[in-house]
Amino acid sequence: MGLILRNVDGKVGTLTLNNPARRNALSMELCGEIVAALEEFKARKVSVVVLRAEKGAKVWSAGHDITQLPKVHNDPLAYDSPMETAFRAIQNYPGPVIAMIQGSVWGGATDLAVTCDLAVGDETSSFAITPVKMGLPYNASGIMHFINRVGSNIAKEMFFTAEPVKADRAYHFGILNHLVPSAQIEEFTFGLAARIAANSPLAVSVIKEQFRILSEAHPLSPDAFERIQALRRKVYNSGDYEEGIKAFLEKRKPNFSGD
């Protein structure tokens, strides 16, 4: 059994993220596997992806596995690495992919979720960004697609203070396109996703990849991107990132000290 299930029935695929041991953490295997799965549905003519956990699960996904993040001096979340290679093939993807959530959400999954074309979720979903709590800096790449999902204002709140956002305000920020019941979440969700498949294949891809280029277009100078890099790296390089992995890998909060 892989760590991503797969499954097509007519013109919808299933992931199913399935490594409930490590609370399907997207580690660099996990990662591969949703690339190379999207491959393959592609290959296949697949029209709608649904990204999943197991049925009823408590935690959707647990996030970066925290384990494989690089060390200090190293950018832990660098163009190539193997999570922003499996949003990138999500974001490509010629046809919508839609995250089904049960359970909780937290840092980089979040971002993984708002990624996904679609989001539905149940009453027992919640979603939670946390580079902060690990003294992590996240990439422009990933605020960009929060701050295009709900807006800067909730963005910042989100990142600034870590804390899960519930089902009802997940609905209302806009992170979820719909809050369905628990009961209900397969059959709603199932249904959306034959409703959009069975619309023009091409018609939706282009319009999809209209959007994602509509939405890239922010300007940006030579200077303003370095200025980010070199934010990015003072933190990466500074002692409370090396002190937030060493405190979750000791299971201890972290004493952080600005530095």
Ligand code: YXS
Contents of the next structure:
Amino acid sequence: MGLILRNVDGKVGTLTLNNPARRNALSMELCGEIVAALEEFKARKVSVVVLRAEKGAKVWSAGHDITQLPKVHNDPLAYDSPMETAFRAIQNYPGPVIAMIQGSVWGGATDLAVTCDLAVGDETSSFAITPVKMGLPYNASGIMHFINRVGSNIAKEMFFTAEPVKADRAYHFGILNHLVPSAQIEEFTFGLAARIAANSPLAVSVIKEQFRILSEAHPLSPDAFERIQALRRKVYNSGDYEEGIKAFLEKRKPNFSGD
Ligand code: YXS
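Here we have the form predicted on its own; I need the corresponding form predicted in complex with the ligand.
Zooming out: every chain and molecule, the one shown earlier first.
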């Protein structure tokens, strides 16, 4: 316990990523604590949740805990994996979850940020999605999060380059709802949360669920589903995936062979 700090102030709850020594990597333990904390907030009828890192964080989150990525021949982003379960807990929470972002955001943590309903960042925030650095096949729901948020062409550039998108471009493309100076980001974000929490929680939660249902309304033929799965299996069975994890653990650049 303690990887996620919880605080409730009236109708607004705060979850703080609290593992700076591991750059708030989304370990199975930390993701489990996000799910548990949201359950508690739901029971306490918290209307709006702010998800943040420690004040002035240089790294908001380093993404999936690479030491816990399933080994080759296993789907690294399976439906019931802890990180995907945490994403769905945020999508299903009966109230807006606002990501308040200071510092760099990497890999699955960028997916976490775009899965939140709103995002407020300061000038130190940046966003990278990095499966191609790991030789890893991202999953369909994750790619949809990005298409829905920034559109296909920007999402493709983010996935193909794995390069951080800096705060001003993140705001320009809609990853951020607001770009606020770091000295003001706390007051701004909690002010936004309080204004939303003053509205009808029932209407807000129902409209949030309508957005989720409509944004996921993409009929997929069985053939299309099976083709996606076959393509992803090719990647997570590949030597590139094995090399991506090994290179990170050995703190060296990966040498991908493309098979
Ligand atoms: O050496 P110690 O034991 O102190 O541990 C170091 C790092 O190994 C550890 N750490 C991580 N451990 C597991 N998973 C991670 N993602 C991770 N990131 C960091 O934390 C300790 C401090 O890290 P260090 O010394 O590198 O800190 P820094 O301040 O110099 O650099 C911060 C970062 C975030 C720039 C650097 O740690 C980094 O580049 N981390 C990896 C970022 C990344 O590529 N994340 C993608 C993970 S894979 C994922 O999310 C998806 C599956 S996907 O690939 O599809 O996007």
